[in-house]
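The chain below stands alone and is given in structure tokens; this is the form predicted on its own.
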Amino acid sequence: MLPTLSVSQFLTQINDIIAGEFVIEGEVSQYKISQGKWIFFDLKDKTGCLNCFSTVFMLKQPLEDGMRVRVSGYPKIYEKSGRFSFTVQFVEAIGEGSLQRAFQLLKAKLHGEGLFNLERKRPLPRFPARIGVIASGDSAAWGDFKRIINNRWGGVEILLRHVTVQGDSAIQDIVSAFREFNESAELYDVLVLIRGGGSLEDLAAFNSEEVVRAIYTSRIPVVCGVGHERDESLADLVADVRASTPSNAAERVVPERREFFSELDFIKDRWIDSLSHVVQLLRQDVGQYQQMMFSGLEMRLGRLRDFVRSSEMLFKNIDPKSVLKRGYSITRDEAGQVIKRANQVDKGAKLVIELAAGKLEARTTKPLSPSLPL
């Protein structure tokens, strides 16, 4: 005879022999979000139908009715409602047109948040003396990537991160690398995430809303260099820098050598002529300068002369020597005194009287006349 069960004992039975991680592929249906957290749907195909739950904080992918997608995560019959439903933990788009429509979901609700935004984009170092890079180590981009490096400038320090690039582990993988470059920051100029080409499915995990946070919250600079030149992904508008290729990210990364050396020379003729005009100018102006400091100094000069022509005519006009030309005498007694007055000498004195040429002697034979005082 069977035991008799409770409901509970009955459900928590059902949900044991259920109970595991089940993949499941299927169409949308009914998709709608309670409460800004709440994510209910059902998966659908032509004969089937399963009830869907999982939260907006699980699910980073947007969804849509009649996308068609393949979902994991696990199946309980609630004990309350006793209603039947499939918990999602994880969701990817398959098939070209929902893959398609799931890019242009995300991309819509990463733009809205700002994340593309230009002037969030940082510039790149001009000359990167480290370099960290995400990528295949087995794959052609990495070699592709090392060979243009070391062919364009050389001496360039590159770290690889191996990662998968496509798979379940992929997008896990290439944000854990991220986080750990990042937590040394300060020992890279710059970050670069690369991988070949291939469908919107190989490039499923750098249009990941994990893989895109991951590079706009990396606090070394982004160069994305993803797929062949006319694919785009998300992480290619999200990066500082997006290269159409492996090959590409490269040659954004380190200049080329013969054209920077090519560059200095262009520099230092611009430098040579600038100079060289610069002293041309200086030329004229000391030219200049030297025209008016010889202008002023003959100004001088001739003001200098004119002073010396005036003091020469006044010295030559009260000279005594011109004065005796004219007529006149200086009179001086035996011991070389000028007399200017009469009672400066007695009767019989001796005198010299000094003419325009030559001298006399003489001595005083009359009485002296009274003189006015001088």
Contents of the next structure:
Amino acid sequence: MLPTLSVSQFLTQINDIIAGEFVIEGEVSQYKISQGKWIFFDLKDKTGCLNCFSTVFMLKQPLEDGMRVRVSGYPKIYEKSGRFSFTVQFVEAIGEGSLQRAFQLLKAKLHGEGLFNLERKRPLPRFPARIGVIASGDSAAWGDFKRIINNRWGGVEILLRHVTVQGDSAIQDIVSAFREFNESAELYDVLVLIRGGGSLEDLAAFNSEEVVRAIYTSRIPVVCGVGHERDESLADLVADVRASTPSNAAERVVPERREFFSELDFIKDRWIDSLSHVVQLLRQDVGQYQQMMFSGLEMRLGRLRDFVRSSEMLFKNIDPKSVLKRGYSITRDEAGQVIKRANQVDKGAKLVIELAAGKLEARTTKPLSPSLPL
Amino acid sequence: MPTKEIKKFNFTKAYAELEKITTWFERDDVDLEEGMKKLEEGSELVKELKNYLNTVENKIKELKKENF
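Having seen the form predicted on its own, could you now give me the structure of the form predicted together with the partner chain?
All chains and molecules follow, beginning with the one already shown.
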């Protein structure tokens, strides 16, 4: 005789029997989110249908009807409703079409949150001293990165944190690497996340919300260089600088030696130009002083010339000859001495009178007022 | 955990010095004699920067988890 169970007891027993983790593959249908928190959808194949349940918090990847997915979780009958449901803890898209759709949906969601906004992109320091690299240590991407850095620049310390870039542990590994570098953020000028190209499935980690958020919250600016130019990953979109390839990432983080040398030469030329300009100005100043000196001299000469001219006039006016022309005459004694007083000559003395034209000889008959003062 | 090392030649400092000289030369009242001195100093810096970049190599370290 079977024991009689209560409904709750029966459900508990059933739940114990079916307990366990399962991975199931199927196509999504009737996908809906309730109250912004609860996710319900059916997982179908040609003949079967499975009710699935999850929460927005657990399922980072938005889904859409028709997508092929692989879910992992556990089955359960809910006591209150008696409804059988598969609780989904993790989901991943399968096949190029579904992956593409999953990529687009997540991209739209994160874009809506502003994670790809250009305003939040940080500039990189021009001369980084220490660079943190997150890459697979044996990848061609890491090899290319090192080679290009060494070709371009010197004196940089590069620290590689090796990560698995593909497979189940890739997401956690990359997220940890970002956390570890950020624990001593002040030591690093830039972080570089690189890997070679691949299919959408290969790049799954670089398109995962966890890695995108790790880049978004990094306190150190991030350069992302994934695959070849045609590959676009969500990690690229959220990074501060998006490099097209790992080699391009190296080009974006350090300057090029020869270009820098040309810049140095250019700077030096500008200093020299500045000095030449000063010399030119000084030369102009000297020219101006010269000019000023010449015009000063010119002015002095002019004044001298004027002085000579006026002196000439003065001399002309006091020349005795010109006085004689006005009717005056000069009287001299026999010795040629100019007679200025009447008492200078005796009666009968011979005098020579000079006129404006010619001379007269005369004799004194009587000096008048002999002692008249001059 | 990696620590910051003090290098004999500080690239960033040297470049900052170079920029200071450039700013000096951009002013309006450049003194010829002082300018000649600055030009000489600057040329020496340029030479040192070039020399540094031509000779010093990058240091590459692969971190193990326990480095953090």
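Being a predicted model, the structure only gives us computed values, none of them experimental. Numbering follows the first chain given and starts at 1. Between two forms, the rigid core is the largest collection of C-alphas that superpose within 1.5 Å.
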(message) Aligning on the core only, does the CA of A140 end up 2 angstroms or more away between the two forms?
(response) no
